[in-house]
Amino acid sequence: MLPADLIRQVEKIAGLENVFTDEANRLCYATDSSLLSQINNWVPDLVVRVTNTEQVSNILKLANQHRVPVIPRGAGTGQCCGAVACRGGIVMDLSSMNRILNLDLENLQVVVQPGIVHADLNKALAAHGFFFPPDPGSTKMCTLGGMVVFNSSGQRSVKYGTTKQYILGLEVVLPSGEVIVTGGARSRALKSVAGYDLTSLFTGSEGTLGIVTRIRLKVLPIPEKRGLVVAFFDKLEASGQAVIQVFRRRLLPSAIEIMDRTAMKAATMYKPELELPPAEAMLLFEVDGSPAEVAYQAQNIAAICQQFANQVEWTDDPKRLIELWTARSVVGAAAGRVKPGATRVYIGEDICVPVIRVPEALRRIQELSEQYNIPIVTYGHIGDGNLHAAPVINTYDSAEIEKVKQLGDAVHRMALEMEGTTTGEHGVGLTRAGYMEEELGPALQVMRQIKRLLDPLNILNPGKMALDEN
């Protein structure tokens, strides 16, 4: 419980109506969409919702004199337990500081709030001829803080790269309340020298050296034209040197994204209009540009395809588009359909392997499906190797949740043999935290420092990314 004075003074901070105190509204904040979050249900002590950046200076300034935990939190998409309360306090809700604050094309750069949705900027940004490149598969849901605070990427970062790329700047409020902008006090300038780069320090902190509040980033023209190149694999070993080919040809696709046979059975259980053709693995080649260059990628990318595959197809034609891409868009949503009455469930998730071992990860994420009997849809980001590996159950099977907690364990483990990662765009939060120290080395002890530093009372976000485990 909370001293009933720090309740009252946030509620002075923030207002009566922006304070939740009531068992209802503080369940609504005890989970993401990570399953350790749902089998723990941390309920907060308290949850606020800002406006602005004074009353987030405010209350930190609170929190620090009281050492009360405070979580950031945006739209609670994140999948990695990142954004809840685990050791109590106050949950602040950024979601209400969703404002396009300045639009600024002609340097090629925007500043908005953290709460704006991100396809709600590239919405408000496509009217103008411009878009913000990174796309994660939660578009229509995640916010721009949670994308810059855990560095979120999606399908196009094989040639646009990650969410980090495009920040040119932050206003952060630190955990003592006091507010700094990084990347120049007033620059409007692309690119910066100038001391420590403190903006890529924020960039993935995960909420736990400071509370963002303004983003300033790039942005680019939309590409002219679009077309898509789909091939179907008999052996993913297969559809691996395909990718590899295409690499060593010097083309750059703006997506190459993979299905495995669960994922597309998913999708076809889910949308029996998509008819997709048996095959181990189904890849799916985006290119951008001008008329002239999608035309000559797509055609060299396809003739590639076809020494390896038993189906290939390109097209350019927008409708054909959106059909083709379908599957893909759909396996997120479809996974739960491969078991009757089950959950797609996430732990496991987010590994990321070197390209050329993509198809061996895959051949082995099916091997522990089998040997855990439990079913899992693997699909992802083979340009970049980065795979989300979905395990279906019952949740409300104990047994089988301790199983899946055994089968994301191991998957983890496969990805750091494979010289890999634990996470590729998810993060780390609790989920991950317990493989950072055979991940990260003697790293792990320079950002547990740091964070020593900016927050010596430990109270931003504590428990994640295990920056205060000894």
Given for the second form:
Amino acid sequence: MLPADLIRQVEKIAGLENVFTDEANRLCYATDSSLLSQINNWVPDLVVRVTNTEQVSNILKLANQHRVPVIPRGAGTGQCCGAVACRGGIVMDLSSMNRILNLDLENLQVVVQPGIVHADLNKALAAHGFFFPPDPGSTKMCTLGGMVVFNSSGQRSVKYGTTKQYILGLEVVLPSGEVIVTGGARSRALKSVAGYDLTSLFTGSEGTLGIVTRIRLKVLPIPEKRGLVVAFFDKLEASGQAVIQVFRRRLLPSAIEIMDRTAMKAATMYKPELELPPAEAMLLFEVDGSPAEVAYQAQNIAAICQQFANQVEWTDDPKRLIELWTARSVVGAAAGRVKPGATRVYIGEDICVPVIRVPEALRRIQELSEQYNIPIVTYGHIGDGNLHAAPVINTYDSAEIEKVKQLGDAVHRMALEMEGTTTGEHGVGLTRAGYMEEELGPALQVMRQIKRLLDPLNILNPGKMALDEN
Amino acid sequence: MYMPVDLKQELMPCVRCGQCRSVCPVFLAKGVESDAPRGRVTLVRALLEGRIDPTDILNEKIQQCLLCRTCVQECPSGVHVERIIIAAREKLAGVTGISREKKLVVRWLLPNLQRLRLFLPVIARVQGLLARRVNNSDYQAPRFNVPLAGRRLLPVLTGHTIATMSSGGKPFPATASSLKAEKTGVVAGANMTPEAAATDNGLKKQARVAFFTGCLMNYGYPHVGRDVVEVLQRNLVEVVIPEKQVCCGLPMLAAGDRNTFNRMREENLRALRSIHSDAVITACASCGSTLKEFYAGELEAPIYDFSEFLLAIDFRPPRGTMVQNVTYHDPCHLRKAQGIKSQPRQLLKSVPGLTLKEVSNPDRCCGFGGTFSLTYPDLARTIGVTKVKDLMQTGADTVVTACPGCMLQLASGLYSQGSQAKVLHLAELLAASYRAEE
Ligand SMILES: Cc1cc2nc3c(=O)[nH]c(=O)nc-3n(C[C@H](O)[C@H](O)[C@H](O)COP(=O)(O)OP(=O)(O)OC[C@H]3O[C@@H](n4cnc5c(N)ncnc54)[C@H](O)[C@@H]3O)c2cc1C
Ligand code: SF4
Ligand code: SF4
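Give me the form predicted together with the partner chain now, not the form predicted alone.
Let us now look at the entire complex, which starts with that chain.
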């Protein structure tokens, strides 16, 4: 329970209609999509919806005085229990700060508020022929603020990289309530090396160092055309070989996606009309650029795949493109349907391993599936080694929950053992905090020192990212 | 008997991905998590697991859903939010009871409309005291807050029902002919189209259908119902209006009152079974989705929406030229609940002279939601205005739709935004084009 006095002051700052202390409203902010948040009951003490930087700043000042945790939140689509009040406190909903402040397209940049939804931004940009390239699967719902502090990315990161490559500057409210702008206080330049790269520090900080209230983003012109190569492989390992050969031949697809046997089965169960041929793996290479470039790349990739695959098709016809992508785009949703009376859960869902070892990782995940007797559907971005494993369980069965927690742990440990990481794009949050000592080594101590410096009272999103010593 | 769903199983597939946030009209208007489908699902789950008490706020969150199923269409995991909400409302009705206002509507008014229709002409006569007609349209604006309707536009009542209108009889409680029309249910009489007369004289008819009219169409928009009948007759379909039909029951179900719903359902099944027909037709999207979902297994005749049926038979396109710019509003209960998107458009395109301008965001709900708009008039209006602005953007002079509920809501919305655009049911436009042939 928060002191009544504090609640009244928050109400004064944000307006009565934006402050929620009732049980029903608070409960809706107790979870993101992680399994961990689902099996706990981390209901915040208060939820506040903010609409401007000043409110954010004043609330942080207040929270500092009262030593109350503040947990920033965008759309709550995170998968690692990042936006959850695991130590109580105030959840700050930033999703109403969703305006585009400046479309500065001559300068290849836009300035937005953090609550804008990714798809809404790209829709507005598309009207002018531009786009913000990182393309998370959660495009329709996740906010730019969430993307910045998780350094999110998507299928096209093979060619276009991750969110951080596009952040030119940020307005950040520090835990003390002080407001700073990184990347140059008034700059509209496309690059700058003035000072420490604080923009990068806050990008990927998971809401533990400051609250992002304004984002200056670099955008790119939309490529003229897209093409797609789809290939089916008898042997999982052959798919890995094809990817390596494509890179060796100096071809650079925008995305390379893999679906293993489990994912193909799930997609077919969901949409039988897909009629996927029997295979151990399916690869999708997306290429983009000028029409000539697309044809050149697609034909060459198709030719390489011919050597390893038993069925290959390429197209730049927009209609066929959509048809061919369908299998990949439905697989996330299809996963939960492989076992009646069960659903997919998000744990161990984001490992990233060296590209060359993806086939091996896929095999090992299937071995774990058998060992734990839990169906797992696996698919992911083989172009950068990022794999999404989707275990499917009955979430009302506490024994299955215990088992899947162990399975998640095994998947995370496997990734570290394979010279990979526990998270390629979804973040550490609480779910993966336990692996940070091992994964980061002494660098974790430096992170903790930075955290202490900026947030001495540990009020901002405490408990996450293994930043607390205990 | 409709039985409650297995809530636990319905809830499980929600992975809390939040994709439904991108489409829910209530969430988009209000902006906090508890107004999103994901929030509602979370609340119902917590209620079921005893982690939360049925507080007033929780109740409000569960009631504040249009049952528009925009989220259901969007949800990658196939979560049936509307079933979860209906089941939760039933549970809550058992604890907190149903609000007085809703009770009045779903327990008294709607179940008894059949009997109350005898008062229609009286109401038709005095309605001028309560409301004034707007711009020579078929709508009137209440002069003050009318109980159960607030300040929305209402159709001008003529005292007719579909049966009396279709058979050319006088309104109730009048002549023998109108009473006969109601009794026999067979549509015949002065207004019969040449085609209907021809089928009567032995010309090959395509089918004989039972017309499930729905309350709002029968009493508020009988002329639309008459046009449905006419369009069917023009296509050599014999139309019968079973007399003893009552409300489809959706308002009861939506209020969590399963007993009254089941009573309505039984009465309707009896009425529909009492006559032989090749199909049951409705031209109300909400009735259609309710019949298909909760009646289908119990009837021999298949259930069709009006537009769906026309294209399932040998449809004769109308030839009368209608020079109009129209846009089409997809009723949620047609597009999302019945998957009917292309048929109404195809029918519109069959009308000579007509230009169809597509609206952006065709999935966006109009905000009517039946009793929702009685309970939350302001929210319904806010959602409606967003929709109406999209429709106005098309520059169309006529908004065509396929549900009387949407008609009511859109007419009010357009009027509030100063638009002169007319709202028509698809059947009205088709009928007008047939009539223009002569
Ligand atoms: C179906 C699905 C598919 C997904 N696909 C992808 C994918 O392809 N690639 C990918 O990278 N991710 C993916 N994600 C994960 C998730 O969508 C992203 O991490 C997204 O960026 C989170 O955004 P959000 O607005 O939901 O943030 P939230 O979940 O609300 O918050 C995420 C973190 O950011 C913090 N935070 C939020 N806003 C701010 C702010 N303004 N300032 C400071 N801190 C803040 C929170 O405290 C929290 O720690 C997916 C998720 C789902 C459910
Ligand atoms: S209802 Fe569907 S779309 Fe909404 S959060 Fe749950 S799974 Fe996602
Ligand atoms: S049915 Fe409509 S109003 Fe109800 S939660 Fe879904 S989208 Fe929102």
